[in-house]
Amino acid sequence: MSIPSLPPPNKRLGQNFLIDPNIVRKIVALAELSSNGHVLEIGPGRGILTEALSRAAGHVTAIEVDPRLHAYLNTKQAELPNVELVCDDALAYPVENLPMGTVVVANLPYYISTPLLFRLLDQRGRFPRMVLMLQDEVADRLVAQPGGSDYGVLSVMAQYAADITKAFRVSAQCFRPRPDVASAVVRLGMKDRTRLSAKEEVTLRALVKAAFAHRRKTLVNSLRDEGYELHPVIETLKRLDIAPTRRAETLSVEEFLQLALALD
């Protein structure tokens, strides 16, 4: 069998391959892996991080959507005996079948990072922590505090589920080809207990999405425009001592929680 040559980057898939071994070491250190633990890697690319993960963990599931890269990584399988190489779309792969306690370590494909984040957070009982390379502006949204333009649906829902740290930025020089956007690595430690039931979490997400649907409008007007009945919303806000004239971006995660519980 002939060995495939190193596949060139696919622009449609937004491929920018990490080449800096120092960044790899920092990512693996942040993940605090154990020699018998399980890791999920999304987008292994040419395998620089995969190789380091295989040395640090007991088993690695690496999901690659590009068949060319999957074929290339398969030629290195002898060097990666504890790595399961999967050719699949991470948005479709059944992550719910992974072992409990799996740690997610990934250079997420930037063009699908937000839906992937929500999917992983939905399975947070399975993943005690995640160390993710993201576009810098997505990292800023994850850690944003109320009052700024970065604060939105992702900020509220991620901070409800996890304690999040923006660990470090990554220079474009650490990739080939160099990306046009800045990158950063974040660590998400899942909270042991979250306050809402599964049904209440559905209510919270719907509420937060509706609240931010019209950012320039007041909270009351945005919720009304998204189908919430005006009178119960105003009465609930008064009871919670939240001024109806406030905008969604000024509410803390705690205030959104209280509002979701009161409106459920």
Given for the second form:
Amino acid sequence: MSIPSLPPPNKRLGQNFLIDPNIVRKIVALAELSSNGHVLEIGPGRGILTEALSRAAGHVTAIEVDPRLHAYLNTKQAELPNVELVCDDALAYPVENLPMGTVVVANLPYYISTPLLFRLLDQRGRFPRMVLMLQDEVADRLVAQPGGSDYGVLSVMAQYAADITKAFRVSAQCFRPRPDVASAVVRLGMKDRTRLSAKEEVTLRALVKAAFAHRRKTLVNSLRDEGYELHPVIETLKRLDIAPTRRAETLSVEEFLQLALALD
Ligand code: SAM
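Complement to the form predicted on its own: the form predicted in complex with S-adenosylmethionine (SAM):
All chains and molecules follow, beginning with the one already shown.
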């Protein structure tokens, strides 16, 4: 059998490969892995992080969409004895079948980092921690506080589910090819208990989406434009002591929770 050579990077698939072993070490340290634990890696690429994860954890599931890289990694299986290499789109892969307690560690493909984040957060009962490399701009949105333009649906939904820290920025020089955007590593520690039932969470998500759908408008007008009945919304806001003239970006996560509970 001929050994596939290292395929050239495909920009469309967000292939900016880490080349700095020090960054790999810092990512793995943040993940606090145990020698019998399970890890999910999305986008193993050429395997620099996968090899370190393989040494630090008991089992790694590594999902790579590019069949060329999957074939390349298969030739390195001897160095990755406890890694299950899966060739699939991470957005379609049934992460709900992974063992409870799986830690997610990944240098994400940036072009789908937001839908991937929502998908992982949906299954957060399974994932106690995630250590993720993202665009710096997405990292800022994850940790954003009310009042600024970074604060939006992702901030509210992620902070509702997890305690999030932006751990460190990563220079473009640490990748080949170099990405056009700045990068950062974030750690999400899932909250043991969230306050809403599954049904109330659906209400929260719809509410937050509708509230931010028209960022420049007041909360009430944005919700009205998204099909909410004006009267009950205004009454509820009054009861919660939230001025109807406020805009969505000024509401704290707690205020969104109170509003979702009241409107459910
Ligand atoms: N982990 C490697 C590293 O740190 O060098 C590669 C990271 S690179 C930023 C992102 C990787 O995700 C690429 O290998 C790319 O092919 C893969 N990828 C892109 N889209 C994907 C998808 N939908 N599902 C799974 N992997 C994907």
